[in-house]
Structures are given as structure tokens and as C-alpha cells.
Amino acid sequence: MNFTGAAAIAGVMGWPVGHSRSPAIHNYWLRKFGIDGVYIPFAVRPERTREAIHALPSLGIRGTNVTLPHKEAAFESVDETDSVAARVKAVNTVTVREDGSLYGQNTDAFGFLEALKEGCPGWRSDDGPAVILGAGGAARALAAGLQDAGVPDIRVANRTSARAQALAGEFGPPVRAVRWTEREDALAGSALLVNATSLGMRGKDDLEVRLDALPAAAVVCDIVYTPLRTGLLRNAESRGNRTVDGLGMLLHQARPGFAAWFGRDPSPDQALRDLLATGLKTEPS
């Protein structure tokens, strides 16, 4: 990695932050485009989040991604946000503007939709209802993105029903809550199923959902990327459904920040995907 004293600097804040794949993604693009820049991890304690974000302009840092557990604190720390972050009340991308003000975005919805379009080029938002499993931060972002895209019916099921009901109440139609016990019935007539929980992730419990009622033409997505081929995706593929794994969302959600900080809108290529997939395979279980 080559950069000079005039390098553009950005990074990622988290606690811990060593697990983040963002440095690998952004530094790959910096090398690919020959940009004089560097992207580094910032290990920031939760109680120092606001202080760290407000220090960015003084340090000459162009911006930062924000990962757990800082996304809600980042939302409270910036001067302005995009519409998705405003609804989700969480920020994962901060940009320092020329006047020193801080602009916050939530790029998860963008990343998901771009990955969905890339993985299933024929997908249309008006194909039919979507079912989202989960009601946490990722699920909220995806609900916002699908709502903005014009999906006619968005059914949210969560193990804690109150969280799904709260999400539906905040977002309004076409988002509606369904009981976790009714998640399989909710698949009937749907065109898209998304797992936005940690179930199925390496080291977590399996996601238990029968796909009998899911139409054969429906697309199945999993935002989990460790492993890349989750049990949900394997089951969907075995019955002929098209599938999209979580790596595409990870790559595409990084694009808006890179464009803002380094002046290029990168297109994730197979070499980068292979680089990350290889790293995921060699991680300890």
C-alpha cells in the first residue's frame, strides 16, 4: 500500500473493530484506482463515539464508516442525515463536508437493493410482497429501502413480536407486522424473502423456516455472509428459488462512502469478491 503525506484518509469506527472487512474493501479500491489515500480502523470506546466523530474535521479525515456499537450514537452526532438514516435512526457512513459539517448516511438499504439487482437482474419492486425476518437495525434499513422502492406489501416477522409491531407502526403502510409463529404462512404469494437476523450465522442458532408456501419464482436473500451459503440459501436453491448471499450487500453498501471520500464510485468486481470470500473461508468457526 503506497500513500503520501497528502493522502486522503478515511476509516471505520467500532468497538471492537478488528473483525471489520471494510479496510480490505476500501484499500482494494484505493490500489485499483491508484488513489493517494488510506483507509484505517479506529478502535473507539462506546463512551467516546461522539467525541471521535466530532474530531474528524480537525484531524483532516474525510469520513468514516461506523459499525457496532456506534451507529445510533453516530446518528445523534452528525449535523444532517439522509432520509433512510432519519427513519432508521442509525448512521453507518459519515462524511466531512467542505465547511466542516458532518453528514450521516445509512447505506444498508442502498447496498441491499444494489446487491439484489446484481444477483437477480430481473427482479422488480412491483413483483409482489416481501417478507423480512427480523426487526433490528438491518431489518429497519431494508424495510425503508423496499418501501422507497415501491414494494406493495412488506411483511415483517420477528421473534419478539413487539419489535415488529413497533417497526410497522413507525414506518406505516405497506409495512406490517406478522407473528413469528406465522412467518411460514406469510411466505404465501410473496416475491422476496430476506433473512435480516443473525440466525444461520456461524456460531449462532439455525434459522428455522419451512419454505413450502414460498412461490418458486420468489427470490431468497440472506444478509449473513459467514457462511456465504447459509442453510436458508441452500434450502431455497434445492427447490429452485433464485438466491442472493450477504456478500453483495457488504460490498455495495461501501460504495457511497468511497465515492464521497475518494471521488470514485467503484463497481465491486469478482477479484474483490474472491478476496473476501477466501478470507471468510479461512476464519475460525
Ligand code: NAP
Contents of the next structure:
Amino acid sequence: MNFTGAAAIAGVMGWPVGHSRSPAIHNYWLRKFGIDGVYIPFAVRPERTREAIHALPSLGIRGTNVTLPHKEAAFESVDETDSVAARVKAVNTVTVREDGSLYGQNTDAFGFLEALKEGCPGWRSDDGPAVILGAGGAARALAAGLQDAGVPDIRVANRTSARAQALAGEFGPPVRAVRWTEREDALAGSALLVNATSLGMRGKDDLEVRLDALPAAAVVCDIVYTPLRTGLLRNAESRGNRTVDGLGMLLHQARPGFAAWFGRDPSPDQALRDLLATGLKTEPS
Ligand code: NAP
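Okay, that is the form predicted alone; can I get the form predicted in complex with the named molecule now?
Let us now look at the entire complex, which starts with that chain.
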């Protein structure tokens, strides 16, 4: 890696941060474009999030991604957010603006929609209802993205139904809560099913959902990326549904930060996909 004293600096804050794939993604693009820049993992203790984020302008750092457990504290620490972060109440991308103020984005919705359009070019937001399994941070971002995209009916099912109800209450129609026990019935007539729970991850229980009611034309996405080919995707493929795995979202969610800090909007190429996919096969979740 080559960078000079004039290098543009960005990074990712997490605790722990060693599992983050963001340095591999951003430093790949920095090398590819020959940018004088560097992207660093910052191990920031949870009680120091605000202090670390507020130090960015003084250090001349252009911005950072923010991963667990800092996303909510980052939301509280920035001066302004985009509309997705405002609804999710979590920020995963912080940019230092010219005047030194801090702008927070949640790029998961963008990443998911870009990956969906790339994986299923024919998908349209008005194809029909979407079913989201989960009501955690990722699910909230997906609900915001699908709401903004104009999906007419967004059905959210979560094990803890109070969280799904809270999400639906905060977001408003077309987002609505469905009981976890009724998640299979909710698939009837839908055009999109997304797993945004942590079920199906390596080391976790499998996601149990019978797909009998799901139309053959529906697209099935799993944002879990360890492993990339989850049981849900295998089941969906075996009955002829088109599928999208979690790698595209992981790559595309990184683009807005890279563009803001380093001045180029990169498109994930096959070499980067291969690099990440190889790592994800072997790394623990
Ligand atoms: P989170 O906020 O911790 O939410 C976890 C979700 O999983 C909650 O809805 C939780 O339900 C549900 N869940 C956990 N254990 C369950 C079980 N045994 N049965 C039923 N539901 C269960 O996590 P997150 O940040 O939203 O992330 C969720 C998943 O998305 C993770 O696998 C993460 O790696 C993945 N993700 C991928 C990307 C990408 O770029 N591809 C980006 C972000 C996240 P309760 O509310 O009932 O606990």
C-alpha cells in the first residue's frame, strides 16, 4: 500500500473491529484507483464513541464507517443525518464536512437496493408486497429503503413482536407488523422475501420458514453473509425463486462513504467479490 503525508484518511470504528471487512473493501478500491489514501480500523471502546467521532475533524480524518456496537451512539454524536439514519436511529457512515461538522448516513438501505437491482435486474418496487423477517438494525434500514422505493405493502415479522410493532408504528404505512408465528402465511402474494435476522449465520440456528405460500416469481434475499449460500437461499433456489445473497449489500453499502472521502464512486468488480467471498468462506461469523 502506498500513501504519502498528504494521504486522505478514513477508517472504521468498532469494538471489536478486527472482524470488519471494510478495510479490505476500501483499501482494494484505493489501490485500484491509485488514490493517495488509507483506510484504517479503529478499535474504539463503547464508552468512547462520541469522543472518537468528535475527534475526527481535529485529526484531519475525512470520515469513518461505524460498526457494532457504535451505530446508535454515532447517530447521537453527529450534527445532521440522512433520512434513512433518522428513521433507523443508527449511523454507519460519518463524513467530516468542509466546515468541520459531522454528517451521518445509514447506507444499508442503499446497499441492499443496489444489490437487489444488480442481482435481479427485473425487480420493480411495485411488483408487490415485501416480507422482512427481523426488526433489528438491518431490518429497520431495509424497511426504510423499501418504503422510499415505493413498495406498496411491507410486512415485518419478528420473534419479539413488540419490536416489529414499534417499527411499523414509527415508520407508518405501508410498513406493518405481522406475527412471527404467521410469517409463512404472510408470504402469500408477496414479490420479495428478505431475511434480516441473524438466523442462518454460521454458528446460529437455521431460519425456519416454509416457502409453500411464496409465489414462484418472488425474489428471495438473505443479507446474512457468513455463509453466503444460506439454507433459505438453497430452499428458494430449489423451488425456482430468484435469489440474492448478502455479499452485494456488503459491498454496495461501502460506496457512499468511499465517494464522500476519496472522491470516486466505485463499482464492486469481480476481483473484489472473489476476495471477499474467499474470506467469508473461512472466517467465523
Ligand atoms: P440485530 O439488530 O441484532 O437484529 C437481530 C435480528 O435477528 C432481530 O430481529 C432478532 O429478533 C433476530 N433473531 C436473533 N435470533 C433469533 C432467533 N433465534 N429466532 C428468531 N429471530 C432471531 O442485528 P442486525 O444488525 O439487524 O443484523 C442482522 C443480520 O443481518 C446479521 O446476520 C448481520 O450480519 C446481517 N447484516 C448484513 C449486512 C450486509 O451488508 N449484508 C448488513 C447489516 C447486517 P429479536 O428482536 O426477537 O431478538
